[in-house]
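Coming up is one lone chain in structure tokens, specifically the form predicted alone.
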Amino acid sequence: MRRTIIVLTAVALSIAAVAANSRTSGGATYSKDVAPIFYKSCAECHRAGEAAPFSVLSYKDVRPWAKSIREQVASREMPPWHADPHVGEFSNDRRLSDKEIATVTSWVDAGAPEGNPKDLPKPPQFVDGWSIGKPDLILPMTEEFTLEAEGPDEYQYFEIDPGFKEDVYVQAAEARPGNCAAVHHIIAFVQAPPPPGRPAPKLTKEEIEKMRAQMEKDAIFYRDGFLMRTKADAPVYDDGCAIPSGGGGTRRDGGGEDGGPGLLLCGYAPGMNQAVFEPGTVKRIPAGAKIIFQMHYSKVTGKVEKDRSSVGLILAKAPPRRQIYTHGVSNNYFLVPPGAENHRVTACWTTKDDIRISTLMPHMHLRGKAMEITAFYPDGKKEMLLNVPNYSFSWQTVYYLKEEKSIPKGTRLMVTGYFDNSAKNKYNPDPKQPVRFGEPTYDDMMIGWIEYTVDKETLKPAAALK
């Protein structure tokens, strides 16, 4: 008897690896065809220190996941891209093919089989703790901040001065949060110093009051602890267009309308990518400028956080040509009804000089649904620019254009969002009440982030670092 059970055992365990290895042999395996799937697509996020749940780089790793991979692959959740694939082309277009889907779903179909390591290629290279590569500078935050267990959301915001005798001349930047479980995001600004010959005006103590309580009295802001809301009797223009600034938005350099806090640099938040420019397309830093950290910070642990977060800097190697700016087309006196589906919001910029877009963003929050950006030409002509219809405040993806795009002076580029303040949307904070602009996830904003460059303006070969 003992035999027969020896026997039948050794029989079963041969149909098994005979079976396993026919698999192997004529189906697709991890080592030989997912895993330059995931190298090239995946791995960016899906790698340790990272917020993806787990690493890509290794079998081992995958392999607890592979009926979830395979549901979030063929459902094209992952890896996520939110624009209409038939409105403009993006060089950072995160979609898997028609085929290399068939393969992973094949694979896991298949019992996920690992293959013959010596398939693997080689793996992708990265920097710990930078997306972007090593970074020539780290500028962190002069000291660390502590964030209470418990209350509402803060802003804070710090300035670090780097030190910088002369123009520096930004390739690429990252902002890298110090602890990502308090940090939701970051927006570093670059804040030039006072032109010469103009002091700052001595103002007393009793002055300065009278202007602030006069400032925040003009504006439609009102601070709610460490957070800007728009006040309850704010006029209300959900057609931003129809109104001479265009929805409120920020200047050219990324400054508000009230002068600051300066040039956008670079940020960080949920499924952003890191701010690459083309060689010799810069971000310029004066001599003389601060470095602006806005801190968004969330009490979500329940326990007492401390972050000291950091800008790492790629400098130009070579002459720089052209600076790169960033505006934000923004609607900051919209109101989403309680209980409203798709509520539509428009802003609008009309570009005073010929520019070339390389990026576009949408940003909104909890109620966002979906934005699309157009540009209406002073022929008469339109083109929409970019169509994301599923928006996601988890996924804030900057999208790079394959080519700039020309626009003309005197091009109206039109921001549409449309909301979902009712109780089908499963992110609304509460379908109940009414939704401002405001700085808190469960207020919202509205705003498309563009970066271009001006074709009058080139930078002199002699500004190049030395």
Given for the second form:
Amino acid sequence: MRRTIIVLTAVALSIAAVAANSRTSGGATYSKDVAPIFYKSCAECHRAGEAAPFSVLSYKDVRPWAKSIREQVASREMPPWHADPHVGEFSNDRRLSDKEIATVTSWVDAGAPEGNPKDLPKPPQFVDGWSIGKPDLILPMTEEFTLEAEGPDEYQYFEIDPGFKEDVYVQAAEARPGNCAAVHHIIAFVQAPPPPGRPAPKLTKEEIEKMRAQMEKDAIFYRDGFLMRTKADAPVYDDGCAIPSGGGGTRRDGGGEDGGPGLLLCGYAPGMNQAVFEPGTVKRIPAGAKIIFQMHYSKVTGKVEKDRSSVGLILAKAPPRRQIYTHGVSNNYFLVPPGAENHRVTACWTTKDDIRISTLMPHMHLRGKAMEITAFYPDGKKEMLLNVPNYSFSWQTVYYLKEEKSIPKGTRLMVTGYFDNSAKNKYNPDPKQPVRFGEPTYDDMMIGWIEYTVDKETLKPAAALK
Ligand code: HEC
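Same protein, different state: after the form predicted alone, show the form predicted in complex with heme C (HEC).
Whole complex next, starting from this chain.
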């Protein structure tokens, strides 16, 4: 009995303290205290034309969402961020500080007052929707694409020829959907022209057909309508690190050991950042290269939709020093058994040069549960670089390392993914299916995308750059 009284007194005292506090500070208002947090941490996605459901740029738009904002912010569901804070430091860490969370929750609890609009900070600027600023070049798909109202998701590839006569050095790149309601994701690749002095062999039509048929027979993948999938009878290696390829197999999007159309330029997906590099660090688009758009369309509206997406480029103003490469460390041979709750799959890549890693990005689909990326150094030490203990397909976050990570030649980078193919996974489309690698969201993937520069490489300052 006595204990209850003491507790009650303590609660009463703390309520009094809170009340006194908000009286003296005047209480948080949108204009003065909350807008700075929202502009910095939410506006990237919560603005007109983006995927998030409301804009945080005006009080009028925010007010109806106050209750939901309190919930989402207090539970740290928003802003989305899934990396373990104890492993690595990331420059795009979106998490709010405890103090920022307290400001938002106490503001909602006090009735979400607007305050004086004169206190508003300068709103963030977006040029025609581009987050990177005004692009020097905008490269749209050559034609509008029409997506039928019904049927499964579609992966479509579009090739555009930017007509570059000289190498182009890209400082920042952003992919923007033409139609947010239809575009699930965009990945833009650079496909280099064939090396000079190696002209395409002259083959007859029959010979080409024969080669193609043989390649299809040998490949572990097949085409299912618009989608690429691992064949059901392809060999199974969950431990990709135990096979010579490290888990990769030839694929179209560069995820494999030897494959793909080449360099990843930039992408668009919920939660994905634009590609922005430090001055002097660039992505190179060689003269004569094509840009390939890999479009993942999903049919959520039930209507015929049209899309013409584009990529915007800001070219390097400073002479380029080093080039950014992307490697997808991928396991294309795994099989997640029906009902498995925590199925482990690995893939490995051993570096052939001294490199510096700038970004890491896990990619799995709906059964994806967790991913770790660990470096095994040549001296026997190991270090975890990224830990995403609760992976979510909804968020394709690129993790930008606060400081580039130097990785000596011969380091084995190991990607470990965990899949939940049980009924406990609420996103699981069918727990009774064995799941293999494939482009459809009802198949899965296991790729750790790694972006890096190579130490020994110094690009010649380009005369081509004006
Ligand atoms: C990386 C992009 C991104 C950032 C940053 C972000 N959000 Fe969101 N937010 C979204 C998307 C996309 C949705 C819709 C999610 C869905 O439908 O599942 C959403 C949903 C929400 C919802 C839920 C709406 C509902 O349906 O009830 C709230 C509230 C919210 N966000 C608040 C915030 C706040 C506050 C911030 C900043 C502190 C923030 N978000 C930062 C992308 C983002």
